[in-house]
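In structure tokens, one chain follows: the form predicted on its own.
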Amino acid sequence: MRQPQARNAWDERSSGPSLSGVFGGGFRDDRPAVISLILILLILLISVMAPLFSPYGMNEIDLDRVGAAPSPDHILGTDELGRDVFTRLLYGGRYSLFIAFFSIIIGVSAGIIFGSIAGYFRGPVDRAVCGLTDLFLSIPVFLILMVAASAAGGKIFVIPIVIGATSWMETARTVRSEFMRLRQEEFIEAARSLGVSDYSIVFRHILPQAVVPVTVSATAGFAAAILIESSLSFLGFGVQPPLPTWGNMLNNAQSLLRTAPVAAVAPGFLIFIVCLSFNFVAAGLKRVLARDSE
């Protein structure tokens, strides 16, 4: 038979932030992450939609023009092989943000696995997974990534794969915690004295409730494997060309430093702003996160 105050702590259960009241609530108000949230989504939308901005194939070479300065046929100039650096630099928006976006997505959901059951079964399982955590963070990661990322040739779907595997400590770490918090919450006791499964307590109950620090977590991690990509490509273990990517952009583009510094000034600015961008919205979304829980 159940308990009535179990029933009652059920009924009465408490639910974290959501997504939808962090973005309607206090970050709306943070003016340099609406900003940055606005710029992120407009570099986005302009590099999907890179032929309608731009008259140019991504690899058409113009041998008349090779390494040329800024001019109105080609706005940002031409690289090495005479291709033009603005139409390149918008697919290599759709590349490199193709590849930070799998990277967290694959990152992410190791994160969440790992996090989830150690944060909520404990024991040895809970110190299991943080000795594998702390390997993986004691380990020179970025050597693995260009070993992993070298053996695989700098295929494009390789690339997210090697960099995901790599990247979910701080998602674990964040998970962990949160569901070691809200396992000991009165809602979870009376769950599992009504009979709620473990399966159903996990993701149906307290994981949507650690959906808000994840993706804060996520939105820094995107920058981070956005720069991991570009140092990758930019020291030759990435994306091989010709498919552009902004870091490998910047490997092209160094024997242009003094004939036409914009070929390698260009990819170098897209990278630090989305780089910023990202950072500013992360930690605007922490800031209204902090706020909610006090």
The other form holds:
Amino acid sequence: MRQPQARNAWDERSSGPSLSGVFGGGFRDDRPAVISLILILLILLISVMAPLFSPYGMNEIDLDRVGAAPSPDHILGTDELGRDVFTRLLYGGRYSLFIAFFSIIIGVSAGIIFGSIAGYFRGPVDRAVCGLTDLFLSIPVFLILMVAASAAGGKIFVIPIVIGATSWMETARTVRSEFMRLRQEEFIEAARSLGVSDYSIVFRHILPQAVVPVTVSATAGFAAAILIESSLSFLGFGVQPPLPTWGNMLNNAQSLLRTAPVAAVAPGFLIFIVCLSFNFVAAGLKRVLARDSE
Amino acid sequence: MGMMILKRIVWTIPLVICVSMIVFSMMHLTPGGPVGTLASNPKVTGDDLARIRENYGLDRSLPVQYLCWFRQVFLRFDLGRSQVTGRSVSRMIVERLPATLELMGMAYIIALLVGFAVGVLSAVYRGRLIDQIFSITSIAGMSVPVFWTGLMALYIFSLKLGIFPAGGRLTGGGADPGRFMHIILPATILSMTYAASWGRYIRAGLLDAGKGDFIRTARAKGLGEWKIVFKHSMRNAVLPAVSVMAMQLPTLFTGAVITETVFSWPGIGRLFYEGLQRQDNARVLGIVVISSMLIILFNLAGDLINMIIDPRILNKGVSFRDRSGVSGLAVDSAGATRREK
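Okay, that one was the form predicted on its own. Can I see the form predicted in complex with the partner chain too?
Expanding to the full complex; the earlier chain stays at the top.
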């Protein structure tokens, strides 16, 4: 029942931007961001429940209609093997979104870990982490991604690891600078003088606040991850057919541009819409956070 | 400052070595290894394979192979021979260089013009309809998959309307209009992402400069917005944008992989793509090493520009420099959003 007074005082003191605050106020008034969020959830839902909505099987072939234009049977036409484009779009969404999701999980976790280590320990540890970050910022990432994806030989679980491993730098930098800022705050000083352990300071007091700005880069990163995955798959180094992703569907559709243009329009349009939505949400979050911290 | 430049240049050596080691080991992870494609050829016998392995030194252990390659590249400045064509990799790169430079240059010019126009217009009319439209188009420009816009452009402008040729590059005679027609589509597509992000930078730079006292004075004197932007803010806003542009230049170099593939443009990006498809180690490694060096050098150039603008940077820490403009990701459009300030 009894709330420790000091705890409250700290909460008061540290009333910077908080996650609940972001989704509570402000964000709701941002119409493009809200519409985008709904759109993302809708596409996610339909993709996850793909078997319920798809009229055909993922790899079901209709030999009578190879590379066909849209018709009542196949509302978006068929691809070069006679597979239903609409069905593959739904299943492709599953793979594309999940790969992006795990890429972000990996990239953001790595970024948070590196950023926290650098920001908390400072000194030589910090310099080492910064050096690593600089190394990753100086490499031609997309070329390396292509090499890594081709070395992985299309193993689907390797793609998120590879994308995550090359996209943690921004998060690390944000978290590090938040750590640097927060550790000088009075409430951390107070905690330390009360004898709170390092562990507790990092995980209970600094980290929860340091990761708030990460939400923006993680959301925008989702769009980037989808673009990277689809680019890799489009070039033939990412997810390999017969597994569909929005990227490799476009690779196949390239040859059918003349006869079945819809097969080329649809996957790219979905990539565009989803990335646009994530970027709008990220912009909305950024605006809210910027306003809160003012 | 000279010391600092020297230090940075010396630093590039371990960086490039690290990158080349990573890529070197990854290339050897590829299923079948470097001779994978040959092994699947029925006409190639086991003896042939062993001989080829020996010729290329592939029978030795990976570290030894790396050391040999390292000695060849960094001490003798020889990128080696392509395992596919048997030709010198440096010559292959040099041959493709003009095409890539042409495409890059054109894309750069378009991105500059569009970026500046968008940036200035949205700064002058900030908060108004035109600013909002540009802000939405910028986000859209960063969200669009380049390979898809490329395909769509090909479909609409070449297949349907027949205005532009469907890819390829003309090399003959100087001012052939056909040459222009070939480049305009890929260059526009390649420039889109850059234009979108540069527009934001210039807008942000102009607005930032607009907060200065001298701008308030200018406004108090009754100067018009246009005059303020061009005579007073521009100088302060342009240089940061220029440093971002310098840093992004090498990403145009490698970022053209997708554009060059879609438009069958015979540049370095396509050379890399084909090399990777055929598991041509020497070629892939050579291009990676050269583009890493370019990225590092242009980052340095960008930092120098920043230093000229703001000498205070010299006194701050060097690490974790605010490089928010550097696109570490060379994918045509991905990543640009994340680096938006």
